[in-house]
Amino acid sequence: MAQLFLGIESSCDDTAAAVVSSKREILSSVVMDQSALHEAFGGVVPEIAARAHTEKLDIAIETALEDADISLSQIDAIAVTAGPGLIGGVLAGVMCARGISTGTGKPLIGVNHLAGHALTPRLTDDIAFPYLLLLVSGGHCQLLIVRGPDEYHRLGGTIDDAPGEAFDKTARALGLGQPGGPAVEKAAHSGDPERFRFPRPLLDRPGCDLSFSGLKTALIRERDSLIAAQNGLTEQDRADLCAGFQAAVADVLSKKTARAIEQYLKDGPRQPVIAVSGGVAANMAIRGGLETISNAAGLGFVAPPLALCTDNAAMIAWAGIELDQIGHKGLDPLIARPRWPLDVQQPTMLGSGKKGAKA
């Protein structure tokens, strides 16, 4: 008989709840966006986000149960994001989940937000371990071999900005809207990616580590040169800058992933697959580059639906199911963690990002 898990996610600026079954059925998925609350500030304000989570969590959970047409008593267990993330938001979700668990007697599992992203390809496509994963989001960028629900080997990661942060900063620098990823991608559609040849950081060095801070700085220099020369930017300037920036990010991610494939294949996977997850995985240019790389290497390629790339609670519920199936009984005590690397065997990467340590 299938188990039903209630998932709760509140690590950044989306309040989410979902009901997922152990048969890989998403019975409901509710995401309450906070973008309007943060728009005037050009980015997520942690205090505002935490307050909004506190106000919306019970509504999101009630809606998820209604959409799934079940009652709280029919839930078998609760999975909640326990980190990494903005500590106020994570704490709001954890305390809400603890209250529900205490009141109902249902088991509670604390889930690593990054594990939610990492295991999403198994929810959507039932791929086998081990698989190669590019986890690329607003606050994180890592290349990982996923060997189990709680077993990750990091091949590389960003040493500074994550791609999502770089997209956001680029959008602000060009006077585009937030979130920056979709705004830059939209502008890039009408741009010439060859007009500005931006650097491809760290491609001249071995290994799978990445860097995006210098790329963002190079774009700002080009912007400033254009403004000085012509007393402003045209819409075509913005489009070309976005296209060049996006092409550089996609190129770096594809070539670093190609290097990671070589290490991954040493594991001798029976069904070799490259998966991509996280909010930036919604970018079609980046997806296209990764699919080309995987096809050239003869590997399968999996990219979850766009709605499951960005933060959501269905991935948290599924991660809870996977952990439960291997006998994981949850964190004791369950606490909110601002930082929580997936690969605990390696030193933490430099930087903190929006949602905690890079890796």
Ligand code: KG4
Contents of the next structure:
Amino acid sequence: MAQLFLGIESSCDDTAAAVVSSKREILSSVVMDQSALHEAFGGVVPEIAARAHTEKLDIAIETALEDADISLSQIDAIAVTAGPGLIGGVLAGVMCARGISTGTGKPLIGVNHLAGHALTPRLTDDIAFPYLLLLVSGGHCQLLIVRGPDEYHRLGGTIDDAPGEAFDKTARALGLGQPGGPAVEKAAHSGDPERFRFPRPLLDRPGCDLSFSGLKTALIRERDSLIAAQNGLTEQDRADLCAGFQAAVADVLSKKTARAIEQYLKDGPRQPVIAVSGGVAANMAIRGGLETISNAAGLGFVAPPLALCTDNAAMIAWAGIELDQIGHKGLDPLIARPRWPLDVQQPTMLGSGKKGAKA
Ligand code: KG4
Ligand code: ZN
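Next up, can you give the form predicted together with the ligand of this protein, since the form predicted alone came first?
So here's everything in the complex, that chain up top.
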């Protein structure tokens, strides 16, 4: 019989709850976004986020149960994001989940937020292990071979900013709204990607590591010279800067993914697939570039629907289901972990300008 999992997510600025069945049905997925609370500060304020989570978690969970038309007693287990993320938010989710588990006697499983993103293509498209995954979000950027629900091999990652972070900083530098990714993508529609030739960082080096902070600095330099020369920016300047920046990110991500394919194929996958996940996977130019290289290499390409690319709790419920199916208990003991790499065999990535390990 299908198992029903309640998923809870609160690691950044979205308070989310969802009900998912082991038959890959998303019965409900509620995401309460906090962007209005953080707008005036130009980025997520951890303390404000944590307080908002404590206020909204119970509402998100009640709504998810109502939308799924079930009661708490019909749930088989609870899966909660136990990290990595902003510690106050993760703690709010873990404590709420603990309370529900203690009160109802339902089992509780602590899930890695990145595993949630990484396993989403299995929820949406039922792809087989192993697959090559490009995980691109506001805090993370990794190329991984996903071999099982708890088995990841990292081929490369960012040595500084994550691409979503670079999109957010670019939007801020150009006076566009937050989150920056959708704002930059929208502006880029009417821009000329050739007007500014931005660098393609780390393409001259072997391997699959990436870097985005230099790209953002190059954009700020172009912006400043335009402002110095003409006393401001026109709408067209903004659009062209966004288009050039987005083209550079898409190009670097495609080329590094192409390199990762070679290593992935050594695993001998029977149904080779490239999947993309995380908030930045919502970007159509980036998806397009990845699809082109997948087709050229004769691999399948999977990009989950946009609502399942950005943070949500359906992916957390699903990761809980996958772990449960292999008899894995999740994070044990269940604590809130600000850092939690998916591939524990690889050294922590710390590069110039990087403020701590981004797993
Ligand atoms: O996965 P996510 O919802 O949260 C985590 O970081 O875990 O990703 C959010 C990030 C933000 O930086 C946002 O600007 C970026 O994803 N993003 C995009 C787009 N939509 C969201 N970046 C580029 N293009 C988009 N359309
Ligand atoms: Zn995320």
